Structures are given as structure tokens and as C-alpha cells.
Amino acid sequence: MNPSGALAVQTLSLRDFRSYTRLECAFAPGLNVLHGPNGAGKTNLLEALALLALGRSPRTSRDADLVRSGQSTFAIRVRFGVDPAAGQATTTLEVTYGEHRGKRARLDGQVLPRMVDVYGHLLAVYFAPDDLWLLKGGPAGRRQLLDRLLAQCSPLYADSIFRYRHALAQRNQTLRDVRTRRAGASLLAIWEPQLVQYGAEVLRYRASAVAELEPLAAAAYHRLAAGAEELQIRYRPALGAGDGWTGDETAWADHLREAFREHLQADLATGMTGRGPHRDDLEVLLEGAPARVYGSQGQQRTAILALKFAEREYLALRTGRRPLLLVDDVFSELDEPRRRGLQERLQGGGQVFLTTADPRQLQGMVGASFFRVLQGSVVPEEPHA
């Protein structure tokens, strides 16, 4: 699918979210530079936009952490659309939280049944300095990257991963019950059909997505690093030998079914399911070597940025809409050649939100709109010379 337009946030409203008491701010459809001292609340704005797109914060798993000190609720609302400045129709998306009822979402005033239903409306890709842990940390973060990407462009994937995780939790509980003799081993057969069905769907989607992401990420890295190294990404399923990608969902299901049965005794011993999509990994390579081990910090940061640009391009191709790009304080971590490469990429179209403590780093960014963030306010200002 060819992208038909770029998503753009027209207004963002916050109530008792993080450091903000009340905020109503309008943004430009292109590059929006949010600058101010550390601790002023710049990152909180990106977090609010990411939460609206993903249904959860990319910075914390505790919704209560998002509530302004002394309060018990928060509300975030955004009005957005494809080219809203040209008079195109806009959509309103709102997420509210209360300490007793949790999070709820509304789309144009209508309550969404589940938070997972937020996916696919306000598309966004988020980058933060802490994202280095995507390379340096364990596989969970890299799986999460794939899951969030695929859930935004495929309601079927969002449903499949949700149902797989539910069946996995039930099987793990049954394994523990069998281990402690509170249940018979025959009960495990109840969960296998669901794990196989939804797990095979997850595996097919992930493998196909990585195959499409790789050339996009390689091209983005080449531009960011001025051709210094070659980047590759590889999908590494955790099903053991012989589980190569065939493109056939039936084959994935057969591999899963066999893995569950072969590892049953080990699963009973640990009380955990040791094989399946919940153990998969995404490997990032530079010149054929693992970036997490052999890459410098600058190379690793550039590799993550390349993955984020690839995510954005993948979503645009899959949905026909170019997502928001949310980039938190990255320029200070890059050398001058990579900084220039990033500036060129950021001016390639679509709406971008970029934070910095030093707007002088962004000299030469044509068409950027600048906003000063300070003490719970966001004030538009003239571009810096």
C-alpha cells in the first residue's frame, strides 16, 4: 500500500498528567522542536502521545506513576487526522485513568471495549535515549518492539498476541498445579490448541515483518552513518533446530505442537513453558557481528534509530498513513556526521516531535516550529537563528 498522507496531531490536551496541571497546545504538521531545561516536561509530552498510540506508556508499566502528584486521575486527549491543516476530517482520541477503574479509551466520544483497541488509530514510533537497552538488554524488549509495531497495523495480530499470552498464562498456571499435584497432566491439553493456533499466527506475522523491515533498516542505517557499516536484522524463533521461516502458517503450527510435546517434562520441572513466540529474539548485526557486543555506543544508537525509521516506513507502507515520529533528546548523543544524517532524515516528511535541551544543535532545520517548555507550559516561538 502506498502512503496516501501523513498523520498529524492538531491539538494535545492534558489534565493532571505527569508534571502538567492543565495544557492545551496546537502543533505544526511538520517538525516540532520542544526545547527547555532538563526536567521541564518535554519527555512527558512525547510520552502522552505514545500512550495514545500504544495504549500504554513506553516509560513505565504503572499507570499510577503518570498521575500528577497529589491527584488520583489523569486525562489525555488528542485531535488528529491526515493533513488536518488542509481541512480534512479529524479524529479525537482520549485516554483517562482513575485509581479504582484503571485506564479507559474513547474514540470520537465512543468508549473502546479494550485498551488494545487503541492500536491502529494514532500511529506513532517512539525513540528515547534509554532505547539502547533494546540492543544491550534481553530479548523481551526486542519482542516488544515487534509486537507494538505489528499491533499498530494489524488488528488480527493484536488479537492473536493477546490471546496467545492469555493461553500461555493459563498453561503456565496448569504446569505449576500439576507440579504441586493440584491438577492432572491431562489438563494441559486444554491449552495446546489455542497456543498452537495463535502462536503460529504470531510467528508468521513476526517473521514476515522482519523480512520486510531488514532492507528498510539497512537503508536507513546507511544514510544515518554515511555508509560506514552495513546493518542486518534477523528473526530468531525459539523453537529449536529446523524451525526456519517457510511462510507457511501450518508449518509454524507443526513446529509449535512438536516443541510443546518434546519439552513437556522440562516445562513440568520448571512450571514454565520453555518454547514458543514468548522466547523469540530479534538479532541486530553490524558487518555480520552482533551489534550489542561489538558495536560502539554511537553505532548502537544509530542502529536503534535505523530500526525506528524502518518501523515508520513499514507502518506507512502497511497502513497508507505516515506515523508520528517521537524523538527524545538524541542529538547530544551523536557525533557530527551522524547528527547531520539524522537531520536529513527528520526533514523527510511527516510530523515529528523532537526534544532537546539545546536548540542551537538544530541550526539549519528548515521549516521547524519551535516550542519552549517550562513549568507546565508549552509556548510557541520563532525559530532560532
Given for the second form:
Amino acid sequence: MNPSGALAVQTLSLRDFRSYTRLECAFAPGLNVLHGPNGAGKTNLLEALALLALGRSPRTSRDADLVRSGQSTFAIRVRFGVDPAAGQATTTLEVTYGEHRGKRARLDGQVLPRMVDVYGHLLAVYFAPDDLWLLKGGPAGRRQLLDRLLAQCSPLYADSIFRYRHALAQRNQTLRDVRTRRAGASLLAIWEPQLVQYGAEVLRYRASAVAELEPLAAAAYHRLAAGAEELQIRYRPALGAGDGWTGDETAWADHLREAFREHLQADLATGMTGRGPHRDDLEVLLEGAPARVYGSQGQQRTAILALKFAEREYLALRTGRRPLLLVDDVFSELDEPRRRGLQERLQGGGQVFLTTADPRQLQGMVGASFFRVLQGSVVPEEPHA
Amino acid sequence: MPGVGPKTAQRFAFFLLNGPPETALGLASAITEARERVRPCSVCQNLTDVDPCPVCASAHRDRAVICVVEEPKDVAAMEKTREYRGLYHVLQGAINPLAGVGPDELRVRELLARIGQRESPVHEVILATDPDVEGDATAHYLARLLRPLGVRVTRIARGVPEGGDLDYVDQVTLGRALVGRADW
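Let's compare: the form predicted alone is above, so bring in the form predicted together with the partner chain.
Every chain and every other molecule in the complex is listed next, the one we just looked at coming first.
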């Protein structure tokens, strides 16, 4: 297989996004270090890039929060390409937001029909300082990690999970309507064919992705920690019966149909669909025990970084393009050996955007471009001596 | 009004107010007349100014086939194909519990009444609701009701559009067309 080309953002333009009135900034294809005091707007830059990759902010689900105060619209635009420095063609991706019409995306000027169609163009993996909740919190965050990863690899997955969630919301409303006698119980069955079809697609994609991510994550953990512990990840479908189910889509569809049937009475009692891929979990294990209880703080942080690097490898393998890494202020949380391990992993692997309040932490980084972020401006700096 | 933003609305308003009075009054009376005369066809529920509508009244249409669509605009789209010689039935929406729309809010009973008529038996019902979550669910709902009546129930196919280059087809459509590929 050919070595994958690295995606790189050449320019980022912002209008009325978060703290930025207007910004036009060019970046380097390698490592970009964004530094400045807290509250200067460093994270907002990563957020803008993540929004273009994922169609939504990783920090808030309320788009109105993203508009600069006093304004009612924002616009984010990037010009990017695969190895654009080598003269390859570039693409423009833009997301605009207006109070009444919501977000709209354009690819090279063409309006995309839905926001889910944004997935798969600008690929990115986002590292946030509060990522520890991925391990400590409920399964929703871990499902989201899988969903964002797979939606970036496969437009079909993005469509399947979108339709599955939509049919699920309709079934849940129907469950409530049946309880209040606004609808007959026979109406429940009309959502099932789609829940089974799209749900089975989601299950098959997730199960095979976790199987492929596992060795990547284990290897990344070893390199980051140089530790002896074994990192494992396991997909746990919420189908009610035993785990370890694998197989093709037909098998998943049968399991899912059975799970819905089994759980129907409970669903009617609660007004919620209790089984299905919207309840699945991704289990993260250290030495065979759940990482959230087993690991030290440092081991847990390393496990998360390993997952993120596994995401990067998986995206590169699947799409033939190396994604952007958006790394938000994670160095301050790490001890010295892990910091060095992370620095090594960030170099030579495509474009990286890294924020820090303290650029001295990064003096060992070779070939980095430094930018000073202050009060809504981003100023490139001469290379450090 | 759908598709008209505040700026365009303002332009419309100034155009009508600045022009000769006949323009505005003519438009007003045309709207009044259309609103008063156009109503759902008593047979197919499509919008019409004569009842039954020209399609339902036509002697040249195949009365044994009914194509079920969500909206009047879908009838217009089907008619443009000039391939279809049967009759229509307009549901006036799709089942959408989140929007408070159940089967009783749609023209489902009227459809069932048409199937049972002895003088002109219906052999086939083509379900041409939209290929989205609500349209598919509505098609499933209708299929469950219709099959026991001994009528053939079909659903329009989906996939790659004709006459285009494969590399212009959107990725999802192409992906699903690949998953649903057939022996040839």
C-alpha cells in the first residue's frame, strides 16, 4: 500500500466566530504550536477546525454559543489539500451559521445537502484536556468516539447512524404515544425494518472497527508509556444476550430484531428503546481490568492518548490520508517521560495543531512553527533559536 | 412563505406597491380565486380546480394501478416522466410522530376505500413515498394494510441515477447501490 498523503490546512478564515471578529491565517504543513495566555482564543481555533471536520463543535451542541457576542452569524473557511505544498490541488470547505437557518456547509462553493455530508473531507482527531471523562464517564462518550471516527471513514456509516437515530427518535415518540393511547401498538412495527437495517450496518462497522483499532491502540500505548501494561479495547453491543457476537450484517440484523422483540414490554413501560446500538459500549481495559478503576491517572491519560493515536492510524489506513491532529493543552497534564513520548509521536506524522499556555514545554520540538495568539489575532513568529 | 427571506419579501412588497394598481389587484384576485376553487380531488386527494381531477376523470389511464405519493408536487414529478399511465393517491404527508402526524392525519382511509371498490378493481399499489425515514415507515405501514386485501404492493427502486457519470453520484447513494447490488 502507498504511504498515505498528509492532509494539511493551508489557510483558515474566521468571521464572528467565538472571540474572533475576522481572521485570516496561513499554517505550516507540519507542527503548528499556538501559544498565548489562557482565554486568548487558542482552543477556539482548534474548535473551528474540528467543526469543519465533524460538522459540529466538540465543545458545545448549541451553535448559537459559537457566534461572537452581539452578532447573529458566523463563517469558518479552510483551504486544504493532500500534501498541498507539493503542488497538489486544494479544496475549500466552509461552514456558515445564521440564527434562523442554522449551519450550512459548502465544498468548493457547492452547498452540501445535509451537515452529515461534511464528514470525510477534512479529517481530524481531537485531543482535549478533559478527555479523561471518556474513561470515567458513561458509554455515550465512547460511542461518540467510534461514531465520529467511522463517519469520517465512511459516508455510508454517517448516513446509517443518522437514519438510525432518526428512526429511533420516531420509535420512542411512538412508544410514548402508545402509552398515552394516542397511537395503536401496531404503529411500533413500522420503524423496525429501518432500525434493523441501519442498526445492523452500524453494528457491523463498529465491531470490525474495534477489532482493527485494538492492535493499533495497544501498540500506541506501549510506545507512549514504555510501560508493561497491556491495553485492550472491546466492543460491547447492548443486545441483551451474550457478547462476542460477530458475523455479517444478516446475523447482526437477526440479533437486533430479536433484541427489540424481547425488550418490547420494557420499552412500552419506559417509553424508551432499551436495546440497540444506541446503548452499546466500548470497553477500555488495562491488564484485563476496566481502565477507569484499574489505572493511575497517568495510565488513564496514556490510554486515552493511545486511543487517539489509534484513531489517526485507522483513519490513515482507511482513507489513504493522514488526518489533522488537534491537540488542546494536554502537555500540562502529563509527567516528563510521557510528555517526551507524546512529543515524539507528534512529529513527522502529518499536520498538527497544538495549543499551550507555556511554549517552553515544547522547546524540544523540531521543525515546529510557532504562533502567538492574543485578543483575537494570530501572529506567526520567527523560529525559536 | 417558504424559500422567501426578509429581503426578497421586501422586494416583492415594494414591487407591488410601486407598480400600477392592476398588477397588485390582479395578483390578489388570482390568489383569491385559486384559494377558493382549488381543493383536494374527492378521489385521489391531489389538488384540483375540477372534481374529480383530470387524471381521475381520464378514460386513458389504467385504473388498476394506484401510485401513492406524499404531496401534490410528487404527482407533478411522476407525470413529468410520462412513463406512468395509472392513477394516483396523495396522502398529504407522511407518518411523523415527532411532528404529531399519525395515520389518522393522512388520507389513508380514502386509499383503502378505493382498493375495495368492486366496479374498478385495483391490482397494484406502487408506494412512492419519499426515500427518507418517515417515507419508508409510511410505506411499511401501508404495505401491512394493503397486502391482506390481495393487492400487489410494490415500492419504487432507489439507487444510481440514469445517464450520469458514476463519479458524479453522491457517495451514500453509490455505497448503498453497491451493498444492494443484484445479479446481472
